[in-house]
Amino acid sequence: MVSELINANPIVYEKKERRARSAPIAVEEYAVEPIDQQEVFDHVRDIKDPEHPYSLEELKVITEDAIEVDDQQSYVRITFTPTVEHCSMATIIGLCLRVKLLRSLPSRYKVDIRVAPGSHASESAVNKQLNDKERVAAALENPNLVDMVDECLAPSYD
């Protein structure tokens, strides 16, 4: 995907075993289904890293513990940790997380994407960029960025 690797030899972790989701009991047809941390994690865990053939879960860029969900307030926050402090792909990773959740969650949810405190040299700038609607919209008008995001979000059959 990228010619010069920022982190040529990342540590690869084992994926967590997928847990079966419990089926809701006698739900009304038009009832709002609650969303929890596990469901959000299941949506984002398989996103591929822009530089490596590994998922964000395998690189521990994203963990289930780094996801906060307030279903009553329709709010989701994901805090991700780039593999290196000067990761040039941090904004792409955050954009992938945002796009995946925009495509997966009901529109009532406000999504907040953050870099873990102290994990990136430009933490404040990355956070500002990832949570500014106009900047995100402008990024998604760039066909090259959209192609990169789509490639990261494409399903892998491993």
The other form holds:
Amino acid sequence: MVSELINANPIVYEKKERRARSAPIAVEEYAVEPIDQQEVFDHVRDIKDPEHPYSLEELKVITEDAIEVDDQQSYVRITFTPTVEHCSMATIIGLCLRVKLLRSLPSRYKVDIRVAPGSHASESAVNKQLNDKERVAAALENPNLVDMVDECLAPSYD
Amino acid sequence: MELYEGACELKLLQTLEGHTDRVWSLVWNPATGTAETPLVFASCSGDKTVRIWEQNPSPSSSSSSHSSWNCKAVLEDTHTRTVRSCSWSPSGKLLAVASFDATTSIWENVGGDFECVSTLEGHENEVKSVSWNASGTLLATCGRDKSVWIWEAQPGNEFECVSVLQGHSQDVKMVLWHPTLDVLFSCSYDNTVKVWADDDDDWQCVQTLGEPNNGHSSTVWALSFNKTGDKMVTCSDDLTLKIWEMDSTSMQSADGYAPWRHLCTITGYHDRTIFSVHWSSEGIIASGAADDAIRFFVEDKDGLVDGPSYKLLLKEEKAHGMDINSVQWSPGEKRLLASASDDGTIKIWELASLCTGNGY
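In place of the form predicted on its own, output the structure of the form predicted together with its partner chain.
The complete assembly is shown below, putting the previous chain first.
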């Protein structure tokens, strides 16, 4: 698809060990378990990078610490770090994160997605586009973009 | 006027379901809400349809008012993508519909049936907003291609493009004609509001309200005029509402265009993007935002020392289960407000006074 890779040689990191979710002790069977950082991380860690066969976790685009969750306020903020400053894939990565959370979190959730401060040459422009829901809605009616997003999301459903 | 001194409460009259995706906007038919004609509004959705809703002519008793709205028509199989917004002609006979599929369709109401009579093509991609002028002779559209188009209505439901206005540097979110003058307002992802006027059949930008003029610091999503059209309110992703005033004392030269100036900023109330704002004929500003709340503001007559200011009259938290995309006051006697949301529903509210015998 892309003849020349934007970042031809990304550094690949080891995946974090998968922790089993600690079972809460002596809670009611049907008690609602609050959504936490680890759960949100598990939703997005295996999303594939748009131009490499590695996950966002392996490329350290996403780390658990970069996810803020306030279950009471139904709020999530993800701060991701593109592998290079001029990464033109940043908006695609952001779109993948948004779509995955749209499909995984309860509808009451408000989600903000941004690139890490200083990690991208057009930081504010990228952030603005990622959080304009009308632009996101229009993008998700574009079959080419939807194919690209679905391909990146596929490993995250395994 | 001591209209707002008493406490008010917002009563939910009905929740309307039918759209299968988020509801982006709704617009009341301006020619309805009289003794002869029951209230009608149209709603637009990500499900690619427009729905026409009508109030039952005679709600039998107050207790049955919960079921007083019906979907009378579904305008479907015309647009291939999201239907973003629509606008009624002043007579209420025609409905213009803007879609992400790059077209604007014109529908004629023939005895309750809606028929697509014209399709306006020209925008490169998503059309986001459409507006009729006060006389119904001109139509404006705008979209992601950064342009604003002005169309002239011709006999036989033909529409001729008379001007393509390039001026915004980004996505244009909304266009709205002034309620009495042939002056067009557009607001954009480029954080500005632009004012367009006609000088000898040549449409041009006569003013830009941006950050240097105390304007917004992020996307401007919507605007609305007060009843007389000498004030305007804008809402933005910067979490503020701004009130603007037409400065008719400093009429500009020959064309007689009166510039607009910033009057005040309503800040500190909204937690997330404000998508919609609407000024009622009696002066109550309603706002709908991504924090799921509806808020009402009125001019604060007590605080004139530091210039005009507006105060919060009422806030309805969790008015919807998700973002609120549109709030619109109804025409007619009753103080009804309709809201549209990402949760796929439309809610009909009544703003009622708790106080008795206080003015009305």
